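Next up: just one chain, as structure tokens, the form predicted alone.
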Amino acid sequence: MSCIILQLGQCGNQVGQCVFDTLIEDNLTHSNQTKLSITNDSSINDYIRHSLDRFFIQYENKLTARALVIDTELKVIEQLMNEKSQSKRHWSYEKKCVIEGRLGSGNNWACGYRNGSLAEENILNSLRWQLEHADRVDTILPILSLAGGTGSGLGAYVVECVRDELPRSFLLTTIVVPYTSGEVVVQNYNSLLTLSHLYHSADALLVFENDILQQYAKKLVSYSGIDRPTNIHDMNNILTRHLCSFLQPISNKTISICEINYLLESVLPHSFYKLLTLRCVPQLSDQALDFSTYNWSSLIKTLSQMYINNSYLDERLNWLLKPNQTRTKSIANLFLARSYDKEDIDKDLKQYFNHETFYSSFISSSDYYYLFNYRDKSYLNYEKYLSLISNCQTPVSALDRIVNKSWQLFGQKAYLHHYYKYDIDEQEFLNSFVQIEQVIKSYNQL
């Protein structure tokens, strides 16, 4: 089955992009030629195929990308279909589902979507194109910013549309939280809007924080021993590896290839409980990586102890805290193991995330978590590489803090003349305040 990216706004668009960047480069590497050679061939063609089926329509030897192209500007739109920077790839756009403006939104969500409203049509026009080729739709993937007009207003209004246009389909829809210390002086009545209209219309958030992902980049740009700044595409890059590790074809004991949407259903037991959050270890380089060595065990107890300080890092970690200690508490977890080697790790698993204090009081033991595996084939450069997927109370800080500073604006009726020119009055505000505060509130009873 086929899985459609939505790519709003200029984040989205960018990370769009580094998205289909990962999987041609995740079919194209085996990290250990040796492994590959006593591999089951077919199985990695089997792989292979099956990624390509998802994320592209394939005709004469051409890829073309389930994807549609969406911004309110010009600019970042022309750097993805000029024919320069799509020479230098292995695939393309289809330009019927590429829908552009030339006014922008001014990083004001109400214009955002007032503008989705006036590109309906052909934003529409577009998805029934893809679908038109593609045999069956397993899920379909906005990929949008929370802080800028076009990628939350517009953004917000597209994920509506899909839901109406298509009930049935999996809506995973994956957002980029705002440098806490901003990035636009209304952000965060833009995120708080944008999430209370995603929680009502997607099944399920996967929240990236750019604070994270800054962290994340400076670290690998020091380990490499490369003396620069960090920047956009260093973080787009972790965004992307990240993401694709879930996107990627994966099995488990019963089933060769799992649909993704299977994969969600696992993580999201109640129909309330949306918000989702991707772990993954190993954390290096590409430099460090021929000169490091890692097993299983070793991952996994990394993977918990991150787990036990809320954290998304492998660094500063207090390895002194125990699982009774544990600083968040989910409903599911999913683990993706990927490498060319067969070694069960069932037990390792059970010592370290078999702990009734990571989890809900309401959740059965039987249900803590689920492991899917592929072991005929490595992830990108990594022999080893396992992600974790958590349905839990880490993204609440980040919720918390943008209600908060969204009160503080609120109560002095900052910046809301912006919104009221477009129709959103005081009551959209108010109902997205209930909406976000009882999402915060459900998840730290949890």
Second form
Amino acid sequence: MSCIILQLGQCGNQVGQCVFDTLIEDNLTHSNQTKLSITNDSSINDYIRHSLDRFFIQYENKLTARALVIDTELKVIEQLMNEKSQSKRHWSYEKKCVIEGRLGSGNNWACGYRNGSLAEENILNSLRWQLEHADRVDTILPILSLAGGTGSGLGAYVVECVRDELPRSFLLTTIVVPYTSGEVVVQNYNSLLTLSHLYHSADALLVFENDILQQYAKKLVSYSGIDRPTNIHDMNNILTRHLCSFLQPISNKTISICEINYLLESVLPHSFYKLLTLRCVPQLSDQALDFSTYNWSSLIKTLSQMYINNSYLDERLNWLLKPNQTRTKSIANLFLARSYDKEDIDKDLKQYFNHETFYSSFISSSDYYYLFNYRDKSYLNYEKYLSLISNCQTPVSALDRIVNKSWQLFGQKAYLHHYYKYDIDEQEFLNSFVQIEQVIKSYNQL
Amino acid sequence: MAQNIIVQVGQCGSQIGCRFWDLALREHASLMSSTDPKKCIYDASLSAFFRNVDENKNTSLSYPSPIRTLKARAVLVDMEEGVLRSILASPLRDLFDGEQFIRDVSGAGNNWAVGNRFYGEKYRQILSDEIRRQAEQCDSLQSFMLIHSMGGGTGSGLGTFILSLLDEMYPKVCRIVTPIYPSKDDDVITSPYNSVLATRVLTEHADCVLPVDNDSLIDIVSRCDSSTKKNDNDRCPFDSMNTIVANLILNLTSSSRFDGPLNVDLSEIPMNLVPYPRMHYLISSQIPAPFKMTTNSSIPRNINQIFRDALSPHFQTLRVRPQIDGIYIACGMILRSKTIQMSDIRRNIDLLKLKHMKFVKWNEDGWKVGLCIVPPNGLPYSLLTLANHTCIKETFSELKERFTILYRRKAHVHHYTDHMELGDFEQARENLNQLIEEYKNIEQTNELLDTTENKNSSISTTNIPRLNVLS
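Alternative state: the form predicted together with its partner chain, after the form predicted alone:
Every component of the complex follows; first up is the chain already shown.
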């Protein structure tokens, strides 16, 4: 029923704030209002009610986000909590759920991990506070980036703690893979250690890559006609839109509103395959939306070509590739269709996604993909929005890159003394290498 | 925000330190409105180096609060009276409490052993008490910054003693040292001894060292200041030289004090730029050379030009040639500018990497970038480059040579053996040798990696193959 979002580190906090803003925005936009009369008022009200209940605590007309704000530096938290930004929003964070440190983690995973053990009590107390204010919590959503010290190190510790505290809830971790060309020199070490710890504790890892988000943002900015460089806000916006399209209420033929873990169960058939990717169409800037109309079959066709090309963007696709030349295989796919029309897309989906070459050989054809719909309201400003969550081989190349570079550094024993200082020794690194190599191998064997 | 404590030791250290406090105050003052005293707030960036004290009640105020009296987070140590007395007579005296001065009368006589062993023992308790007092007044202590010269007695001897004391007392707190190496024709004859003995302690106990060479400072000043006539032809322009070093520390800490899209804390600098614990010597260079308000015409306007200048040896604080010999292990850039964006920086870094800079094979992405939106006082931008480069072994080799010339004859050694043993000299030289070997090793390993790749051989002894999962 309710989900608690854990905002870990600078990236987690910036994205988390965006997520709540976007959820509210989505609840407030009915783009079908201008075009058609609202056909199903009660359904939309249901939608809004469920969405608010899932992510906010409602009390006396005030909305409090179901979130923990955790960081080891004050800068980002101050920005989130200061008067000016609070006044612009209709919702707020609960002060008891803000856990801040002063010193930062110095881009050091080991330092972040230790900060986690120091802050454990505070974090669990805030978590319990949130749990008390929710009827039933099924999903916990940590958001973190892999490169730095806090998000990755502290984040890994927090996820482990939460797993111990709530062994039965579903932990879907959103991770942001850093730029290949490097923001932090030891980012590959940090990413490696985080991934191996998360793979143990979390149920699913939803992977976003900064490189891709940057390309996507650049494309959108160039479409909008304004000549400016892309910045972090653009990228955060894209990530949040993708994420929210999946977090908002949705239903299928039998159940009116499905829980997030119900959705994800279908896409996580095997406990060792936990990497999820999210592809969405249409990919337009806000300005262009007003001028475009789409039909479902073209959207689905684009999506299938994106899948075949192993890409997240709908540009520079090689349309000549046939389904049997697909560059990625998956275990399961999950479609979320949101619009205000009632068109049936089963036929199109079958035509484009029912190829056995798309899927691993041990999956039976009835389990290839699942479809969930919400057809009484559009998502944000998009007339039609189709999200594809796949458990496929796409993120493996990023993991491969990370392991390669870390192994190079590890072979030279470079930068290790910083981790020894906080009791992370070589064995820990070796365990992580082993774990992630296994993940890569199993995905490659699909 | 995290706090830092400055420890200035010896004559050189004190003078540079005072210049630093002067510039830091100017910087913060220029950011606050000068007319409305109510708006002058003691905020997070000020608390990095200053405490806000209410003189009447004698309590420190935490931020944010209006500024009453600022006290510097510093410990000033000198074994001679001259410099400290002049500080107490200057307008900066209100920045310091009496207890922050630790002084003696007779000086160390340009003798490292006297500074380190004799005065170290004598003042050990007082020093540790004062350091502890300063540290307790900090919310979250992030680093100690040490400033001292290497050629003299107090700076190098007592300074390095304090460094090992800090390592003992606060091992987890970052220790960043800005030592000033003597020029080749320094007045002090025993400066090579002092430098080598001190370098040993630096290698063992510091987290990060930004060595500065008097020779290169003089070069920078004379190159940029060709218009003014020198009053005394023999006197070094110490004021300008001190300003350069003070600005180095200011720019280094700018990103942790002020806001920016990409912040670099002081603890992140060793984390990213120091792969091996002993090889923590970073070559620094600043564009534009900040020692006085240069006229606008001499500042390059083109952003790409800034980055190209960053690699030029003209602005380095050490006399080494990174473009010619040796290899980059890691490189960091901290940019202070309102207008320059991340994408500009990225583009330029890609260009530099491609054409001009040779990195070790295993750390090709060894870059750390910081962007701070507050430019320095009086300049539109400032770029600080910190490079961990193997050409620094040249500096150490030269130092070793100067040391050997003296030590071969055991000249002046008897002054030292009053307080230490002859074996210490040997050990210090051995340590320096080892350091030079380590840097050479990196270069050689990289060559091996290079050649094995070129030959396309499948058997490579230096490149370990990745773990293979047996299904």
